[in-house]
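Shown next as structure tokens: one chain only, the form predicted alone.
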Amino acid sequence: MMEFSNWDIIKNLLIAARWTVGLSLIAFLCGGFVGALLLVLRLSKIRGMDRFVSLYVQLFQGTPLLMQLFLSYFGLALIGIETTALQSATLALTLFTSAFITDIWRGCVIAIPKGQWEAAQSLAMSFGEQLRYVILPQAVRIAIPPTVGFSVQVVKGTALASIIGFVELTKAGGMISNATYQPFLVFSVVAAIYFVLCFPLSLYAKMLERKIHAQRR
């Protein structure tokens, strides 16, 4: 049996953590882009768009991320679309993330006083100009803390990608545990790495939230 030192275990887990960080960034950026498009559609006056986006949000918020990963990987294969584990994980996490982000951002837009919309309309601004110059600059400031806070859920959600064979931190932990027969040590290190990734984001989100509340007083 091959011998693994503690440093070998930690080093390999840190290498795998790069995939966790990479997948988190991809999911967050893609989810943010899709979420922004959905938000604009939901706020627009296009008939049926509000209902469509609402159903989209309910679907991906109301079903487990694990099931979405299974469907994106095995479901697409059933209809002849072959994907890699990374592609399927990116698709599922993007859909999952966008559903939550568009809801978070919609709440921040709704928080803007109605008078701001009316003032923009009185200046004969188009819908796009109202969003760009009046509403979004104010909503973005409110949206930053909950968005940063949600990024923690995205990081932790990447752990489920291990179920479809994507080798990120959790999957690597299982493989190294099977090779070393040291599950307690391996998964203690895995938990510590997740903590190091997530805790600063949580602190930053709370700091931003306190700062915004202080400015509002």
Given for the second form:
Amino acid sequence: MMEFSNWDIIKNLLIAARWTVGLSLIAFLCGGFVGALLLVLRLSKIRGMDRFVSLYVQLFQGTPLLMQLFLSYFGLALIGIETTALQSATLALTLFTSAFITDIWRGCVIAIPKGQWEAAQSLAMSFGEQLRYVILPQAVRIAIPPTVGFSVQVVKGTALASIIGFVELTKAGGMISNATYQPFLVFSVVAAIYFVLCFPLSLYAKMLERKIHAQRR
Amino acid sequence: MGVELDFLAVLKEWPLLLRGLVWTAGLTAVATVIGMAVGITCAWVRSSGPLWARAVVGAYVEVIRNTPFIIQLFFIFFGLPSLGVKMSPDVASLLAMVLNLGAYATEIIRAGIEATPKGQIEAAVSLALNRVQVFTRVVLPPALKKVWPAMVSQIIIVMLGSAVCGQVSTEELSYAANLIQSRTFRAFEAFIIATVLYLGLAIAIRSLLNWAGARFLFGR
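Since the structure above is the form predicted alone, I would like to see how the form predicted together with its partner chain looks, so please show that one next.
Full assembly next; the chain just shown is listed first.
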């Protein structure tokens, strides 16, 4: 049997952690893109869109991420698409992330005083121009702290991709702990790596929030 | 290509689903009660306890909030036995849920406590209430009232997160769905039905807690 030194354990976990970071970035970028799309749809006042998006949000915020992962894993197979664990995880995490992000960003747009919309309208700007030149520049500023804060949830959410067999930090931790019989050490290190990834984001979000509130006073 | 969905095969196993649903709801209920107690205690320590205790609570909150629930669960279920602390899957799941909810509840309730106007506390003190009375009668009820919506959302997040507990063979709803799919080979249908049940449970919990909070916790 192969012997694992403590350093081997840590090294292998760090290698696997790259996939946690990678999957987080993929989920965050795709989720942000879809979330922005949904937000624009919702603001566009196209009939039925508001209902649709709020249903979408309720659906993905009201069901476990684990179930979403299973459904994307088995559902895609069912309609005959051969998928890897990475693709299923990407799909599920994108849907999950977009549902939260679109809601967060909507809150930020709503926080912009109505007079801004009306002023933009009275300058004969189109809907696109109103968003592009008046609303979004202001909304983005207040959207950054909660978005950074939510990114922590995305990083933690990627841990569930381990259950459908995607080898990232959590899955690697399970495998290594099975091979070494040192679950206490392994899961301590895994937790520490997650903490190192997430804590700076949490702190940064808190700092940004304080900054914005300071400006308002 | 045609896709045939057979929900009946899954629905025939309804006793399993019902059992799973009851387990999920039960775990959530117990975790909510204990987790809230942990949260209130820790929030009190954090806002008016001794310095070292504040640091301990702060570390607890940050460690829990910055690591995934599944790792907390695995650490408790797989990691702790090597220190001689062995638990059944159910106890491990419950402990993980309590610790998780407790940390978030601490932060949420603390925000409510800090929003209490200083004059109210001074008024209470001048009426000769002692520290405990000031906290439980003057500070806590309006604080809970203020943060109750956030609290309810967090409880639902913990309930949804408990789907992971099936991974250590706690027999909750996602475990039941897994069992059914391995019996019937109807994976997609089994998970669809479980997902719908989770959604229903989330909606039910939200309306129950919104009602119960106003009725019992800070009511009138």
